[in-house]
Structure formats: structure tokens, C-alpha cells
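Take a look at this single chain, the form predicted on its own, given in C-alpha cells.
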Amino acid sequence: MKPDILIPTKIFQRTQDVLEKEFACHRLYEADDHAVFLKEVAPRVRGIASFGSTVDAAMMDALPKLEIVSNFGVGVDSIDLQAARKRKVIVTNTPDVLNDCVADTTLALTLNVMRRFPQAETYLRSGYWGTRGAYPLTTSLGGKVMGILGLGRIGEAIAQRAQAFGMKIHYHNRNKKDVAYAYARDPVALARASDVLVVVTPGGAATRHIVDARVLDALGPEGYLVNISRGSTVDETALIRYLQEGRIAGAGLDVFDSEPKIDPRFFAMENAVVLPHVGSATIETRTAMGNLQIENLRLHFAGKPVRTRVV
């Protein structure tokens, strides 16, 4: 019998494919109503393939035979761990394999928002050269400071990008690392000190706007913010009043506070670089990911501890 799972919202579809072929998986996603399908699947259900999916305690408490939820994806902020905990429910993620794609996304987008090359491509696709001459002069990269608040596996893969660049590396974590680059206090200190500050911490209630407006007038009007983490890290109503007044040079952003829907307010600003959440978003990496998942899923129900246990 293949064990089965659910399916709360749609997953990137290599990795669907496979768990259609080796579990009896329930699309939650499908159903009109969501309350009546999760007691039908109920007395079945022993895992949940997640996708950025809600997993709290009500749902865990309308699966009691869940054993484990799969995550596709580093962050777990959406899955309730203490309630995991509680009920002895495991969760797993996918970490290390799409280090690559976000450290690149985050060099593109710091490269984008102080070269300005996405307005100067627009410039040149107006015929303004042709009228009004050379696009005006914009920011380099080399010699400036890159503030990394968070540097685990993710920011460590961005510091070796940056440095590629001629950029020094400062950074703030809740514990001093043993590497080269200078430790900053806090991220008020953090942001004092950069040039660029680089938001790569996990989300959730603790990191919620650790980038506040205290952090942004310590990074200044010369200085560019750049998350690639979640939405929820950044005060965004305090972002957008200090990109709109210049007190900071400009940000450049693939995460947002209430995404998919994008306060408008971002689109006419020519000081910010945004991106549809596509840090990890390649075809090799979505599809290491999902074997992540998948592998996690195989082991645990051959009775074998997961790969990348969370909780």
C-alpha cells in the first residue's frame, strides 16, 4: 500500500509527478471545501508534501495520523514547530541545495538596483539615448561594504560572490562565526557600517521588521537594501517612505510582506529593483529541491531516519 499524503497547494510539477507515482496523494488544493475533504482523507493521511503551505495546529489536529510534513523549501515559518513538537510530528526541509540560485539572485539584484541596469535598459528601449543622450552615471560594486544580516550557508555562498566583486564583507549574526569578515553588534551597527545590507535571516516572530526604521537611517541615503529572505523581515510601510523621500539610495527586493500582492507603490519607483520571489526559482534547482522532499518522505515511511530534519 503507498502511504498517504497531502497535498495542500500545487508543487513545482517534476516533483508532483513523482510523488503521484509513488504515494496516494490527496490535493487539498482541488477541493471546494477544504474543512469536508480534510475529514474525508483524515483516517488516511500520514505525511504532508509542502509548498510554502500553512501547516498549523488545527490542521495538524484534523490529521491525527500525521507523522511528518515534507517541506519544499529552506524556510518552515509557515509550519507551526511547536505544534510539530507537541504532537510529535516530524518536519523536514530542504537546505544546502538551492544555496547557489539565491546567492546569485542576490548579487543580480544588488548589481541591478546600484548599476541600474533594468532603468537603463528601459531608457534605451524609449529612445531616449538617441535624444537625450548617455544614461546618467550610476554605483559600483568594488570597495564598497556588503552587510550580511544572517550569515548561514546561504550568506556565506553571497559573501564568496561578493568579494568576487571587489566587496568587503561585514555581518551580524545572533552568535559571532569564525571567519574573516568584521562582526557587527547588532543590525543597527550592521547597517551603519555597509554600503549594501543583505537581509538572508529566516522568518518568523523573532526576525519580524528586524529591519526597521532604525535600520534604514542607519543605512542612509547613500546606502541600498536587498532581501531575498522573507517579506515579513523588512518594515515595509518604513521601506517605502524612505525609498520615496531618498533616505536610502534604493532597494532591491524578490520578497515582500503580503506576496503575491505587491503594495503598488513599488512599481513606480525607479529607486527599486522587485522580483517575483524567483531566488531559488531555476529548473535545477526546483528539481534538487523536490528530491530533497521526495528522499525525506522515502525514508520516514521505510522506517529510516529524513535527510534534513528540522524538527
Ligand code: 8YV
Contents of the next structure:
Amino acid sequence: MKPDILIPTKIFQRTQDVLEKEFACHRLYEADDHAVFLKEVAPRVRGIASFGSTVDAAMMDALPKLEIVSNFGVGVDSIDLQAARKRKVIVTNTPDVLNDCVADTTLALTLNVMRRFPQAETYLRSGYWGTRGAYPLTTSLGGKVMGILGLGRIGEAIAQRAQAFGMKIHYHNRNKKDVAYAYARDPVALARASDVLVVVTPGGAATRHIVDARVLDALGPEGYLVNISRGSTVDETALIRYLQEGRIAGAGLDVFDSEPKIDPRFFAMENAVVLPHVGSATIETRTAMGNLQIENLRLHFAGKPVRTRVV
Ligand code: 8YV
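Can you switch from the form predicted on its own and show the form predicted in complex with this ligand instead?
Then the entire complex follows, led off by the chain already shown.
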């Protein structure tokens, strides 16, 4: 008998194909009435394969046989971990396999916002090179300070790349780490020291608006913000105001508060480089993430310990 699992949101096709083969899958996203659907499958569902999907206490209560939530993604801020703990539901994620891709994306955003390559390309495509002359000069990365807010495994991969570009690394974590980078005691101090502040910290209540107006003030009109974490970590209303008023130099953003429907003011902003949450979005990395998600489910239902447990 294949174990029954719920799939709340459609996952990367290759991963979904394997899941469909090995498990009895119930696709919540195809149901017209979610409550009715959950009630129907509740006696059988023992696992959830989530993709950044909301898995809250109500959903866990609706699925009394639930044993495991295996998430496709390293961030588990959309899963109520406390509710899972209370109900002895295991939660797993997909760390490490995406570090390189997310770090690549961070450096791409840093290059693009400081060197203005997307805008320079638009300038060329608009035919201005031949009529208005050379594109205006931009800002170098070499010798500048990158401040990393949240120096974990992804932060380390970013630091390595930034150093290869000649940047100096500062960081802030709740606890100082045994690393050669300069430690800042809080996000404001880090922003003050940084030419580009990179937000890598996990999402969730503890880091909500960790980058607020005070941090943006400390970053200042020559400073750049890059966010590849979660939209929730930055006070987006303040950020938009600071970008519009030139109170920071620019922002490179892969994540937004209300994604995928982002604040339309971003579309018109010349000093923002925006991406549709593609940090980990390569075939190789998404395949590896999916394999880890599947492996955790397989191990659990074989009665073995999972590989990457969060709770
Ligand atoms: C995911 C991410 O693809 O891993 C994460 O936390 O942000 C991305 O890599 C996205 O969250 C969908 O789960």
C-alpha cells in the first residue's frame, strides 16, 4: 500500500512525477472546496509534500493521521512549527543543495544593481547608444563592503563569491561566529558599515521587518540593499519610500511581501532590480531539492530517521 500524501501546491514537475509514482497523492490545488477535500482525505493522509505552501494548525487539525510535512525549499516560515511540535509532526526541508544557486543569484543581483547592467541593456535596446552616447558610469564592487545579515550556509557561499569579486565581508548574526569576517553587533551597525547589505536571514515572526527605516537610514544614499531571503524581512513600505526618495542608492530584490503579486510601484523604479523569486530556480538545483524532499518521505515511511529534519 502506498502511503497517502497531500500536495497543497503544485511542485516542480520532475519531483511531482516521482511523488505520483511512489505515493497516493491528493492534489489539494485542484480541489474547488479545500475544506470538503481535506475532510474526504483526512482518514488516509499521513504526509504533506509542501512547496512553500501554508501548513497551519488548522490544516494539521484537519489531518489527524498526519506524521510528516516534507517541504520543497529550505525556508519553512510557511509551516507552523510550533503546531507541528505540539502534534509530534515531523517537518523537513531542503538545505545545502541550493546554497550555490542562491549565492549565484545574490551576486547577480549585486552586480546588476551596482553596475546597472539591466538598465544599460535597456538603453542599448532602446537605440540610445547611437543617439545619446555612452551609458552613464556606475559603481564598482571591488574594495566595497558587503554586509551579510544572517551568515549561515547560504551566507557563507555568498561571502566566498563576494570575496572573489574583491569585496570585504562584514556580518551580523544573533551570535558571533568563529569566522574571519568583521562582526557587527546589530543590523543598524551592519548597515552603517556596508556598501551593500544582503539579507539572508530566514523569514518568520522573529525576523519580520528586521530591515526597517532605521537600517535603511544607516545604509544611506550610497548604499544598496539586496534581499534573497523573504519579503517579510524588509519593511517594504519604507523600502519603496527610500528608493523613491533616493535615500538608498538601489535595491536588488528576489523576494517580496505579497509575491507573486508584487507592489506595482516596483515596476517603475529605475533604481530597483527585481526578480520573480528565482534564487534556487535551476533544473539542477530544483531536481536536487525535490530528491531530498522525496528521500525524507521515503525514509519516514520506511520507519527510518529522515535526513534533514527541522522539527
Ligand atoms: C523555494 C526558497 O523554491 O528554499 C527556499 O526557501 O525560497 C526557494 O528556494 C521556494 O521557497 C518554494 O518552496
